[in-house]
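In the form predicted on its own, a lone chain appears below as structure tokens.
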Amino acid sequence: MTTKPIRGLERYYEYRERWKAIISDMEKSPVPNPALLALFRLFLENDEKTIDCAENNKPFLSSWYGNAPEIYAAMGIHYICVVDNLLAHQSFTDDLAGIDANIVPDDMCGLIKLGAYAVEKGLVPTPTGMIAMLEPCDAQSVLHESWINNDAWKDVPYFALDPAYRSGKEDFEYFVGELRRMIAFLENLTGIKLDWNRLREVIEETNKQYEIWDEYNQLRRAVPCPGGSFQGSGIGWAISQHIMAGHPGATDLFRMLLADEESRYKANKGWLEKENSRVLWADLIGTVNAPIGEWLEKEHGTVVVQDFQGYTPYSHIDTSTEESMLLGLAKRNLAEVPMIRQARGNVDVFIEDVIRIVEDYKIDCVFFPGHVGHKDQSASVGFLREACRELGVPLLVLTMDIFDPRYLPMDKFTHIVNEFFETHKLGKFK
């Protein structure tokens, strides 16, 4: 008698074995990178939890960042983001080719296309429940609709947090009510009661993580920058949003990142031997960042010093009462996590963040990726151009899909940037 395989786990077994192989190879290296090793161990641990939940009928959720994952963590409920592993393993799979055959229109965000493809093709296990996201883009609502119309997911109970439009006290208080509704949904779904003392512990651990991340970023203001392009953004984002919130291993990894950068800062050494220019990448970094960062550093002596994904305007959450914790989580998830911070409400926060980063990090030019899924931000280019003109920094407006490197191939990207840098005497033309 053969046992029917659990839908979605075949791909997760692949992920698990790949992490194990990578970790094993790194451990055998004469000079292992301790930060990457710690990161991959956290990824492996997370995938093993997903497999354990699916194999043993333990509750787990499908969710997104910005949905207060601190609450799931405090309840001991495991959670996944459907697209995380697809993005992390993109270079090892043919998923990008797979989405081309999907019914999702070509001009939609690659993240949305990957999410629809993953559930349709059974690349993720079916969760116990789904916490949907109604912000910051309309396409995410459509994605959830596609999921609940899938035969494997049609009976999955779901809940969506209704976001407030603005960022005033009354808006955060309204969102506190949404968080309480989500807690009631989760308690009813799983039979697990929220332990408020455990929530306090989780939040206090995340407070530590965001404080260390902010300290790391303060050092990046130095000229020359003591860290590399996009360094900290990818790792910090992953361990703060896509593994169990408040994991002490994530705190240790933030400390490792800080110590590494601090050693160069104290020695007055930059990441590059000669730093010509400093860039702000005004959006999330997606999966296109690694080759772009390497090329800018090697070809132009240029460092992407900051981006919206690595920017950390997080506030310390007061854990003295239940209400103060929920109010802090409402503010963190409505007004501080990237993309939701810049895309929800009016254009003011987006422009104010650009101005603050340009001034604080001594930025020489701004790259606006023009991500195909961020049409809301593309509608703000006029405001951005005016702000950059007043700041006296050149602005490069691109059109790309930050989750699909095929949209703007690397050779076209480098051609555009070379012309831009030559025109404005930046990079190797400085």
The other form holds:
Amino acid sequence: MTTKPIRGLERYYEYRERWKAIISDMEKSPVPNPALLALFRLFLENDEKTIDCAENNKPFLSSWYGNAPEIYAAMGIHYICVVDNLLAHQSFTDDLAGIDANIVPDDMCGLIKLGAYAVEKGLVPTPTGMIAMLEPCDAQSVLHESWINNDAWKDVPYFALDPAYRSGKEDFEYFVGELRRMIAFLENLTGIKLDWNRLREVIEETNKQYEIWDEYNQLRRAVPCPGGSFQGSGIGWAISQHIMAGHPGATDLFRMLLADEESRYKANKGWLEKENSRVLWADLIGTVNAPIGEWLEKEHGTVVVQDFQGYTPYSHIDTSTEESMLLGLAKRNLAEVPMIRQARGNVDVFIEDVIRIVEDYKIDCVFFPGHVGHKDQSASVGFLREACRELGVPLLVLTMDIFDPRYLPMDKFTHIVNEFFETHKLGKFK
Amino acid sequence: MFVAGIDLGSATGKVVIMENDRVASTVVIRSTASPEKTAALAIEEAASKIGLKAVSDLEYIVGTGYGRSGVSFITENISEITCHAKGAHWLNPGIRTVIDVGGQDCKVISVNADGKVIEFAMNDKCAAGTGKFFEAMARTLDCSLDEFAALALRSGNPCSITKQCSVFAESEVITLINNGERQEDIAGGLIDSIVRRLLSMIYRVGAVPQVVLTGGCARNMALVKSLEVSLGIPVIRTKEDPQITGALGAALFAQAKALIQNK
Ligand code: SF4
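For comparison with the form predicted on its own, would you give the structure of this protein in the form predicted in complex with the partner chain?
Time for the whole complex; same chain goes first.
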């Protein structure tokens, strides 16, 4: 008798095998990169958990960043972000071509298109529940709408967190109410009660992680920058928000990143032998960023010193009471997580972040990718321009989809950046 | 002392030869498959117009434009943004915004009182808003580029054209033709759609007067007029052919470099 394969798991088996092969190759390498190895092991562990949940009917959630994953972690409920694996494995699949034929309108972010495509095509297992967030972009609603109209997902119970518009005390208090409602939903859905002591442990572990990440960032202020472009941003966000929150393995990985950077800093060495320019990438980083970072470093001796995903002004959460923990989580997830931080509410936070980063990290120029999904920010480009002019740093405004490298092909990108650098005497033209 | 600036665009090659702060000769030719060949042909033609024989009669040659790198006889390359700003500023020192609509790309440059670039935006996507788009649409309307501009100027009620991609716009135009719309109004609608596209780029750097339109498409008066209406400010007409602005800027740099060299 043959059993029917579980929807979505075929892809996950592929991911699992690929991680295993990569890890085994790295282990055999004469100079294994310990941080990358640790990262891939975390990814593998996470995928194995997803497979276990789907195969054995254990509860697991579909969620998105900024939804206080610390709470699910404390409840021991596994969660996935539908697009994570699609992004990590993009170069091995033809998912990008697939999204063109999908239902999501052209002018939406590649992440949303991939998310809709993944569920439509059965590339992710059907979760026990969904936690949706109506922020930071309008496309989130489109995405969730597409999911609840999918045959396999239409009966999945969901809870949508309603974020407050501003970042005052009353806004955080309102969001605490949302988090309480989410906890009630999860308890009802899974029958698992939130253990507040366990939540304390998870939060304390994440507090540690964010402290180390902050130290790592402080070192990047040094000239020359001791770390490479986008280095901590990609890894840091993945292991703090996208796999089980508060994982001690993630804390170890943050320590490795810090130690690596610290060793160069103490030896007064930069990531590049000769650092010509320092860039702020004023947005999230996507799948386009790795080749961009490599090219900027190689061609122009330029390091992207900071970006919105790596810039993590996470405050320490007071774990003394239930209320203080929820208030801290509300603030973290509503006003500190990248994108939700910069795209929600009015334009001030976005501009203040740019100003602070330019000054603190001695930035020579700002790249604003003009990500297709971030129309709110594109509409604010006039404010950004004024701020950059006042700071005396050149601004390069592009139009990209940071999750779809076809939108602004690399040759166009390099042409524009070459013109920009030559015009402003930056990079190799310095 | 003669110097030259060469702007090697994807559609045309432009040369300006200068002598003592004066434009001595200009030429615009269609690009060949090889930038080296385009540069050689254009410079030869511009030189022969004023009785010069060879490249060796030119003290300094600055290259700019997409095809500039790798041309053997160019003394130095300078970015097209910088050259356009320089050229426009020389033509009219009051200019603060340069909108260059070329054969295959367009750019908007914000310039300060010294002719230095403050900021710029470039069309990084496709043919929309470039000479290529106008060529494709003129073909669809079965007219020349000059006739296309003249048709648009006569439009009293421009059609609404939503597609800016030349492939999609072409089918939209065919539908409009089949629906019996007047050619003038289709051409007018096409011009307006391109201006909308340009505006999004213009607003990225700000439209500070005075504004000038350069590049081959600046000869299209319907485009100039539609832009003026949308921006609500006049678009300056230059005394030289707007298509040679980049080459002119390159020649001005060549002149300055030659002076330093000869000191
Ligand atoms: S990257 Fe931006 S546009 Fe895309 S889903 Fe996230 S917030 Fe929305």
